[in-house]
Amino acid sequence: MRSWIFILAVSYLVLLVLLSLNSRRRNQTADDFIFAGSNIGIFLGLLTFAATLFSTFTLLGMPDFFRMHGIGAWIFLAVSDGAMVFLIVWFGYHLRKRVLKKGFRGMAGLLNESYRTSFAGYTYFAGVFLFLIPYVAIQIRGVAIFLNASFPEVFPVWGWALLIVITMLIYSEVGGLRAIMYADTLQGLILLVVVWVIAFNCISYFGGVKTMFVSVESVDPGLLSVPGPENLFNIQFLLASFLAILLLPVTQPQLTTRLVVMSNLRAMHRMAVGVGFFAIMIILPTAAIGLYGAVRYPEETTAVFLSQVLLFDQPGIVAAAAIIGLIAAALSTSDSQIFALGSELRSLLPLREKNTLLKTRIGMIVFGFASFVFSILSSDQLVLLARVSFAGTSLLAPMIFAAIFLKKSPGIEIVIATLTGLLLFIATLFNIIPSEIGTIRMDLLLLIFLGLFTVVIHFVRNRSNGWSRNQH
């Protein structure tokens, strides 16, 4: 296996160099750094959404979720994956309409456009800033942790964690987005070839799938059914975590970008298509890895069943392969939001001011470190880490709506409330205050009354408007 691991990962260490020179010797401008040319057709936009969207968590994290929560994880994450797909057509469509109108930088500086405050981009920064960095902190310790526990003698969770950091900002300073949209499509397609075999291995175990079902059953009924043995997949989980996943275009720089930066509207509903479909196909297969798990492994650790499943258990091409893939996962999604994150810190910065795009660089490098050491501090639970993620950056929903498609100014009264909404989200994380109030959970009702607030504004100050109109 570790043949293999050298081979494999001198030969994708090269094409990241490669990749990275091409993509330096096409960047002719700041905007060709940050925005890839905005001419990025189906098949690369396809791939470098896939791959942001499903990252190391699809790997480390769905297997374990599927081990001990059952197959209501496939309703928890591909359900909602699946809706997205209509979302993005609908928002891209609306979200092309007004950049071509107004340009574009970031989401940031459209929000300080449309609220004519720099209190509305500054806001939407902090909100993906808080619940981005612990998400890519914890595609870092995943893999970190897998590979310390499958080679101890190497590095320390923290040295493999560094080490990722590293990697990721140097290609990424050096070719931009469109690096990252290469690397993207390699990792894409590694972790989609790799996730099918490690599958069909842990189905053959059991001989077909309609043996591994009966040999989950006797194990724990309860895997089987929602809400699932732990009782997590109850109705407001599952509605709060579609609403969450649903929002990720709208919310998350890291994919507003890729809308905006297709080459046309068709090649973004194509690309949103495809997209559906990838997530089917990547979701699936885990399901059956973690079922495999919930037989032969269900009272280890997370480490222990995922070491035991990607490597141990599999030929040394597929287990050195499943490691590449990995790195190739974290590296990616950490790269795209860290990216991300520099070009909304960007769009903060006014036109005029020198040395933009060096504050932007030297910021992806902050950003960066602020996640390695996020990831040294955080804790295992990938899949659920990932969700407080979503959520957190859900309740920018209602703010980025109104900016969208309202041609008057929103309102300050929005900006305002989605803070309050954020710093509340934070508090019941922190145990402030409880996470639920009555039998609601707190994410779930915060969003519902960010949108109910934001209807309200908007027909009161049209209303008033009216009003003034008339009396004028």
The other form holds:
Amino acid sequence: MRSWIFILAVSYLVLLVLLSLNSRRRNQTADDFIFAGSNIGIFLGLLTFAATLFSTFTLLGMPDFFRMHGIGAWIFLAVSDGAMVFLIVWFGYHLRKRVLKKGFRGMAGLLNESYRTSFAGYTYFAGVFLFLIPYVAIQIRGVAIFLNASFPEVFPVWGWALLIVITMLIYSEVGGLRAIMYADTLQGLILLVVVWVIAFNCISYFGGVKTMFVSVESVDPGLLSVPGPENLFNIQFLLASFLAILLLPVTQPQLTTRLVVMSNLRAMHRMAVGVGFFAIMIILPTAAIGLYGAVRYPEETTAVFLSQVLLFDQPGIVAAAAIIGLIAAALSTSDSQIFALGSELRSLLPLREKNTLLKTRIGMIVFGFASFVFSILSSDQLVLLARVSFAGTSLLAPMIFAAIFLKKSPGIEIVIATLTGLLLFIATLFNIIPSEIGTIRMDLLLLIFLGLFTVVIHFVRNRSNGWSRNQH
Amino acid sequence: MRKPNSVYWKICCLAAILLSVITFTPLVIPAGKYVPQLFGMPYSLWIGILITVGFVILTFLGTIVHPGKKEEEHK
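Next up, can you give the form predicted together with its partner chain of this protein, since the form predicted alone came first?
After this comes the whole thing, all chains and molecules, with the earlier chain placed first.
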């Protein structure tokens, strides 16, 4: 296996270097660096969006989620992703229409302009920073603990994490968004092939799909239905997760940017359909891998289960490809998010190109190392931590919808309410306030409240404007 | 008069909302039940797969009838 790892790792690194240098040659302006010339076609758009969305969280987190909580994991992620691709068609059109009129430097800049106060942009930036850094960190940590469990003699967990962060920063700083998109494409293809080969081997172990489910039933029939053996997938959890995942293209800048930089609406539409198809193709095999783990490794820790199923139960070349695929997945999701945070920082800065680009680059390095520090401190519950990140950023959605859909400037009250919502949600995470009010989850409650509040403020403002016009 | 595309697009939106709503009913996620099975797959899994495929088909249909498509063609 080690010789295969060496061959594949060298091939991957050579490709990464070539793609970065090629992108660097093509980047003529700061906008080329940040937005890849805003002319991305269907194939590149599809794979970069998919690779940014499906990452370590998918390859490591989802099999473990299926193993521990059963088939409800499909409803949790795949159904939510299905709805999300429909939302891309609806929201993407309105976003692009807005961008066509007013230009785009980042969502924070768009919010500043729309709300006519930089408070809106800073609130957005604070929200994405607070919830994306932990998300980036768990991608890095997921791969680092896996590599450490598999090769304990090479590096400690922090060593692997540092290596991933440095590699990511180097090629992002060299090639900009275009290099990241090329790396995403490479990663998306590796991930898809690897996950299917491993799933096929897992199903072969049982002799077929039917016998796999019979074996799972004999181990724990609770895995075959919701809410699962640990009662995780109750309707409220699934609904709150559905809304949080549905709103990802609206609230997470690495995805919003990818809707904007597509060459035209037709390309964005086709990309959306492709991502939906990709979601099914990538999540389905993780179910087989997870259920194999439920039968063979029900009591093992996450790290042991993953190193067994992805490495030691696979032929050498597949195990080596899994390792490279995992590193590629961690790199591609993390770099997109770190880069998006840098772009958002840029959109908050005044328009002096040379200076702002330098600050953006420095910002990316700072964000990268913040993720590294958090990756050492965070827990191993990949999917649940990712879900917290999704739920946190989803609270920004009503504020963004108001900016995109309202012709007049929405009220600053919406920004204040959003900031309060973010603070309350963080307070629940640290157990300062209860995470449920009555029997309702706080994240769900906050999202519903912010949505209703935004609608009410819009109508109240419209009415008072109409009233003052009549007075005059 | 409303453009036909706009009506079809709204039908797609309504269908997507309907699909989202039924996902969270016992029709799709009956607690503790995994029959009837399809090719050995438990009930909530195969119907969940059908719903996801349904969303992707709706997205595809939505891209065909989306009113913005015409706007771009006219530009």
